[in-house]
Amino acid sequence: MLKAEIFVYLKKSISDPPGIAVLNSLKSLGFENVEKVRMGKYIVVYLNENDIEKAKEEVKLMCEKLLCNPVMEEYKFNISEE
């Protein structure tokens, strides 16, 4: 079994209101060194697959077809043995 950890995040050119809200909240709590916050999604998918290359291709298709909106978001993923 393989585990895919998928990170989906807004493109740098897209405004991130939740990230701005968290930044402001952190600063109000006294964390003055925080310069920028970007929010995103973390998704874990367990695959009944042993071939890492096949798993990479399958996860890429999952991201392109459902998990990521390519107009606004980018993604990256890591695959490891579970």
Second form
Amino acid sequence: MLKAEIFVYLKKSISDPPGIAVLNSLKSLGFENVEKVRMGKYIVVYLNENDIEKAKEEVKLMCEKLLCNPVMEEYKFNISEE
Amino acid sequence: MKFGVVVFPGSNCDSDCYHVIKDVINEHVEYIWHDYNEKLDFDCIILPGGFSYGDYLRAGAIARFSKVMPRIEEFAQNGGLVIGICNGFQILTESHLLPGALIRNKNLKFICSDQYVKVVNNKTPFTNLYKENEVINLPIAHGEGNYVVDEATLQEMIENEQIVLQYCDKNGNVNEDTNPNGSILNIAGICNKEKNVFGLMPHPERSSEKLLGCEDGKRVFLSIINYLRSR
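We have the form predicted on its own; now please give the form predicted together with the partner chain.
Shown next: the complete complex, the earlier chain at its head.
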């Protein structure tokens, strides 16, 4: 069994209203050195697969097809044994 | 004329659209189930508002892979009229039948209000009964209506007159103050290059009867009939 931890986040050029809200909240809590906050998604996919290279290919396809919208988002992922 | 209203798990404006077509403009209408997988024999397909598949992952992202969607893509590629309202608009961008994407409203609020909208392109099958630059009143109700698109595509859209509706005030002013959700260029509705696929965040089906306070949305559906009859 392999575990893919996938991070999906907005492209730098896309404004991030939830990130701005959290930034303002952190500042109001006194964390004045916070410069910027970006929010994203953390998705875990468990694969019935032992071949890491094969899993990487598959997860890449999952990201490009469904998990990430390339118009506004980017992604990265780590694969490890569960 | 034969209209089809697609029903996804989580659609909640399907009955409203069905009602407007059947009872207000008196045309034939059928529901289309999300796993319908046969050739679509219709004159116009409506993707209604709602929260298809709970809007999990992203608004419209899962609906885009419903069994009916390749049929809708085929229908659109053959010149069929497709209109996506609110969540339907989000599904159309996710399926790349329309450019761009819709992200969280700039002010983070779910907005539910009346909104003035300017018809900047009345030369489409969906807006031909409005005057050019006419200001109309349509209800909006969405949390993710902030339209984004890359600069190059936006330029292409402007050149091809794909921007159909813009948020404005009652005098038609289009600026930051009259933008409810942060959309680029106050975009409220767009069409594809071929003009047969239209997506908009406002709800014309909720403003098609005097009983509801406003009939400005009705002409979207009458424009479709007008276009289909004059073809």
